[in-house]
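First comes one chain, alone, set out as structure tokens in the form predicted alone.
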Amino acid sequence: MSTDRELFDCIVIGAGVQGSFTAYSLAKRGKRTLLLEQFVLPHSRGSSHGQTRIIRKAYVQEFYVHMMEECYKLWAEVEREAGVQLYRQTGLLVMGPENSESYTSVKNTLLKCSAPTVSLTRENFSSHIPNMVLSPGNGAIVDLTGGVLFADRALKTAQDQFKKYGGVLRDQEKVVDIKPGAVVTVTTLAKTYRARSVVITAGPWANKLLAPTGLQLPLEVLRINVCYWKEKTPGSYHVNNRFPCFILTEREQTDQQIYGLPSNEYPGLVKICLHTGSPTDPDHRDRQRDRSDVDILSRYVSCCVPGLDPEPAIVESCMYTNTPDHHFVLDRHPQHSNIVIGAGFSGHGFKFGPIIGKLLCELSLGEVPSFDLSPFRIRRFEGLSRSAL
């Protein structure tokens, strides 16, 4: 195994999205940056593959919105810088019964932050929202910001930046073995590299790698299913008609959200989604053949989206790492200061790419985040975790 003596002020672990972000932000800075991934790009292998992911605003919790505000604005410094378009408004529609938690808390958070939005009436609701039906007590509240991201080309995107600004990208890279110290050496199928920083971003391997570190967090590798359901009348949906992202905070057959996008990555396929699955070894994911929350989605599609085939047209895969809150791991190693964690995005991460870059590149300098992490800090799974933190 040869070695790679170059010192490198930071080494990246995962190229997904926030990863890549990561290593964009390092390497604006200046900072001689290597980014490591263990497949062959562009894969669909993790947590950040296909073409569109919901932007969004409708947060129960503030730090969201606020996070969410700036990142905002660094979507759009990305999208200037490489000249291309990442972000497509369309609003998203926030639906759930009017007296429940989860619905009443979104909509609450949203007016307390000011957030741009329209409220909607059981009387108005098919004049704005046509094609879809309002479950009866159900509230409907539009976040105005809401809307797609291309997820594929801003994952590109950011990795293109990246090696423009002088950044090293080495797919086809496995990791096996992580020393830390002054100086932490990272050792691939490939070659030993050497760096003063580490950070990890890989996702549902995430404890894989932190294991010869001697940490392992609370994480739980989800499969879920990514549903596409056809259009009765081709267009019906269609980003262009004003058809907007939506959320439905709960049913009756489950309290986990169903969100949807309109059609526009496969011609006359609306993507409509459970925010849940079912455990798997990211290494085995295709071996999961569970298929409930098909028939929770179906029975939803037939009575609320009546312009689409009940029965989804397209099932493909893709992979959460929960936390046991759903909150985001955005710490530094609790032994080793100069390794960092991004971990636990727990399938609403994508969104946060720019920003949880610049905080990770900030947490690898030794900088005072430019966000309080407090939510987002290790030490609150003391107990859960299987290694003392």
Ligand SMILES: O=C(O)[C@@H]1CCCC=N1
Given for the second form:
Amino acid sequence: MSTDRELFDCIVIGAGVQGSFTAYSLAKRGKRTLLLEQFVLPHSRGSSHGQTRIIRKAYVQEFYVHMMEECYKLWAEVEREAGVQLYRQTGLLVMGPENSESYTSVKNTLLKCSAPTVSLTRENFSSHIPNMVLSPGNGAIVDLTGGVLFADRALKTAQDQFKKYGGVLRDQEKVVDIKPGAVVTVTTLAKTYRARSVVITAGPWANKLLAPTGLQLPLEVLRINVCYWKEKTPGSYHVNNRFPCFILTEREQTDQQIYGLPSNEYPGLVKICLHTGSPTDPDHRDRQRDRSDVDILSRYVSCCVPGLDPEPAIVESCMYTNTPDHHFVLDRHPQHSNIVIGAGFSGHGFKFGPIIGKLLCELSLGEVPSFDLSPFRIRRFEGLSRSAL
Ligand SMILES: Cc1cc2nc3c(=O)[nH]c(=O)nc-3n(C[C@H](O)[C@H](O)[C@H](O)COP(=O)(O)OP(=O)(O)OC[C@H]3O[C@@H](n4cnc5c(N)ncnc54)[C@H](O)[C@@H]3O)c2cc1C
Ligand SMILES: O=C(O)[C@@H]1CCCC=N1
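Mind sharing the form predicted together with the ligand? What's above is the form predicted alone.
What follows is the whole complex; the chain from before opens it.
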């Protein structure tokens, strides 16, 4: 096994959205950065593939709204820098039982943070949102900043800009060992590399990568069925027909959320998914075929999105990596401060890519992060994370 002679400032492991934006931030700041990816790029085996993701300010927690305030600016900066469009504003319709905690807390946070919104009534709902039914007892508010991120394009843009700033991207190089130290040694199936710091952004593989460093986080990997539903009348759910992204904060007194995006990637097909799935091993994702969520979605489509065929036309796979509280992990390794971890994005991390990249870059350079990271610390899992050291 050969050893690369260069000493990198930082090695980022995993070229999903978080690793790609971390590497981009480091290279933009002039740091010698190596980005390692186990698969040939682009690939559809992790969490960042697919053409679209929702971007929004609509959150229960104010800290996410404040992060997004900066993140919208960072998305616009990348768009300008690369000369590509990554965001399309559609508005995000938030619906939920009018007096429920899940709905009122999102609504109150949006209003408290002065995010631009429009509150809808039962009377004016259908004139604003065509072809959708507001369930009895549900309220509706539109987060006007909500919209679609062109995900595959965003990922490629982050990687291309990283390379433009002088970064080194090696795909098809699976990392098999990390040796902590003042200089960290990273071994792939092809080579050994050395760096002053390492950032682990390995998505569903985070715990496999952390094992040699003696740390295990309480992460649960879920396989998600990504369902696309056919319009009965072509174009009726297209953004050009004012159809927004939407989130239903809870369904029939369960804590399950349903979300959707206007037809875009497949002509005439609308993406509507359940915000949960079934436990899986990322190396054996396709072994398991639980479709109970598809039945739940079929019933929802029949009653509330009546202009769609209630059988999915396409079902694809993706993975979530969930923490117990569904908040991210953005922290230094408890025993090795030059190993930084970005993990547990819990099915809602894409929209934060540029700001997470900036924050992980700051952590890896030993700086005080420009945002309060206390909600994202590893020590909140005390008793749940395992350290072998
Ligand atoms: C169906 C679905 C819908 C979603 N919708 C939204 C949404 O609307 N809005 C939103 O904001 N977020 C959404 N998300 C969440 C978002 O996509 C994820 O939070 C985000 O993509 C996580 O990125 P990541 O970089 O952490 O992980 P990944 O994209 O999985 O990247 C990790 C990378 O590390 C690589 N890797 C792992 N192990 C190794 C190794 N040993 N050596 C080298 N490389 C390695 C992997 O191959 C992979 O490329 C959704 C997710 C899914 C699955
Ligand atoms: O993060 C998002 O916006 C989406 C939609 C709601 C559930 C999870 N992902």
